[in-house]
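What follows is one chain in structure tokens, specifically the form predicted on its own.
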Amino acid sequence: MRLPTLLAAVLVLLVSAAVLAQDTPADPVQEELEALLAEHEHSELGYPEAYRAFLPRFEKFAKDHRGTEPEVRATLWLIQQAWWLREGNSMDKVNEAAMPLAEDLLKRHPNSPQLDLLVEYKYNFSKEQRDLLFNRLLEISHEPRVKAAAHFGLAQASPARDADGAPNPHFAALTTEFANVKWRETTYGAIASAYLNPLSPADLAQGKPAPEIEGIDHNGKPMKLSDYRGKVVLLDFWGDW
């Protein structure tokens, strides 16, 4: 085939291509549960009022697309949000509520990769519903983003190191198996080398070089705190819980 034959034959599958992509029709289910996880998210009622509120909604577009991954994604808001339902110091109305949904998803979703948001929402669940949660998900998922996120939770309930400094076995599966599994901006190869490898008390010291930081700046650049050397750093440590 002669060269301009054959840049005018790339030419024509490329636009194909984009015409194809152009008419690849929007999912309308997962459509309409973004725009109700925006409007949620954009509600001006408080937090317990918004769950009130959106609570109906959300239970009915899960009974309406059951079977789906938006309905997984939906019960996954369900079990989130049950945290309003608590009573003081009290979690057992948002263990009872967030529970059963979770052993749902697992008995008729156990390979969705949206599971390991359930790690994510741990704070719902007791420690005994933790442990039971995640180990089933080490058993169930084919999804090494879940069965990662699945470590991590268990990982969490033991002490980083036994008493002869070996690694948790789950903080040393996240090292191996799993390093290079990403959890948003890093790997829980390096969230679990961090839980093993921790700073020693005199490492931060008054008056010590602040130790090394790396990550990714708002502009999605890799950075380094030792960057800004002789500048003027403000650290803003936070949570999102």
The other form holds:
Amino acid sequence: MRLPTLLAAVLVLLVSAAVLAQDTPADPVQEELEALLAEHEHSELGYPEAYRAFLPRFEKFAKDHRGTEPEVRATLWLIQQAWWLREGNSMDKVNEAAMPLAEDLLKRHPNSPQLDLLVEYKYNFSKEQRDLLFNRLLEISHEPRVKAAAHFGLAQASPARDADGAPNPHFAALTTEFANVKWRETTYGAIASAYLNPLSPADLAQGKPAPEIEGIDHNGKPMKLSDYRGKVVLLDFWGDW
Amino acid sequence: MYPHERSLVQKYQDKPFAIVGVNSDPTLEFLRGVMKEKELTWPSFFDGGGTGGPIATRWGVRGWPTVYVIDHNGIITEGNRGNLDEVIERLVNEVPPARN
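Swap state to the form predicted together with its partner chain from the form predicted on its own:
Expanding to the full complex; the earlier chain stays at the top.
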């Protein structure tokens, strides 16, 4: 390769690196939001106190950055944290605070990919509110992950199967059209299938053969429960919390 | 729970015994971090990143930890806690010696 050609090649590489870097500029608004979320998460205040302390800051952020995706996330925080408005067993105040925020998001950000969080925070909505919100998401969103989440929220609201054993329409959608949409590190298809084929207490009673489990280990390598046949196994459902 | 599990693994290291976890932490990276930090030597299924994962859902698990003891033939023996140690001790001693 002649020297000028080599120089030109190096130059092209440098320029494309610069262009690539420019393509993904750090978004200062997003960074500000992430800092705020982290600050709340690591706050040493107790829960209702942290909510009260951070509420004005999240409200101000949402107001200052109205119309942006970070604003959607900040408003979703307000919806999630409305939980702390509950009084004894009454969720009335929570429902009253969460619903207008959610409806406003749907109106102004119908295609935000973050609206699946409305389903994660479903405990802050009454049954009627959930029904309304999730059906509305199905109508307006073009985002597969949001539509899949809405189906999942609605699927859980009624029996998984009808009297003839047919899956309810929302689980049916999750095992077909939305089967490959990701939920965290797994798929809606895998979760729907678990809801549709649950093990009964009788299946898990003493004296019954342990049902097979097929999955992955901490390195993503396939493993099976039956790999341990011949040994006494302590099967331990756990999490670090 | 970890110290107890570690002591079981140690006690039965030369016996036909295994702990198999089903982990509901948020990411594979998180799970690897916990295993390293807490020095967990036994394997775990990674259940998709939350308590709503497919394995826990199918098994109807609603509280963590939930444990089952399974004998060497793959038969469920003990649904939950109580005298876990005694049950494991008895079952491990019931396993016939391996034929080579």
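By rigid core we mean the largest C-alpha set that fits within 1.5 Å across both forms. Residue numbers count along the first chain shown, from 1. Just so you know, these numbers come straight off a predicted model, no measurement behind them.
With the core held fixed, the Cα of Pro56 is displaced between these two forms by less than 2 Å. Core-superposed comparison between these two forms: CA of Gly67 displaced by less than 2 Å. Once the cores line up, the CA of Leu45 ends up less than 2 angstroms apart between these two forms.
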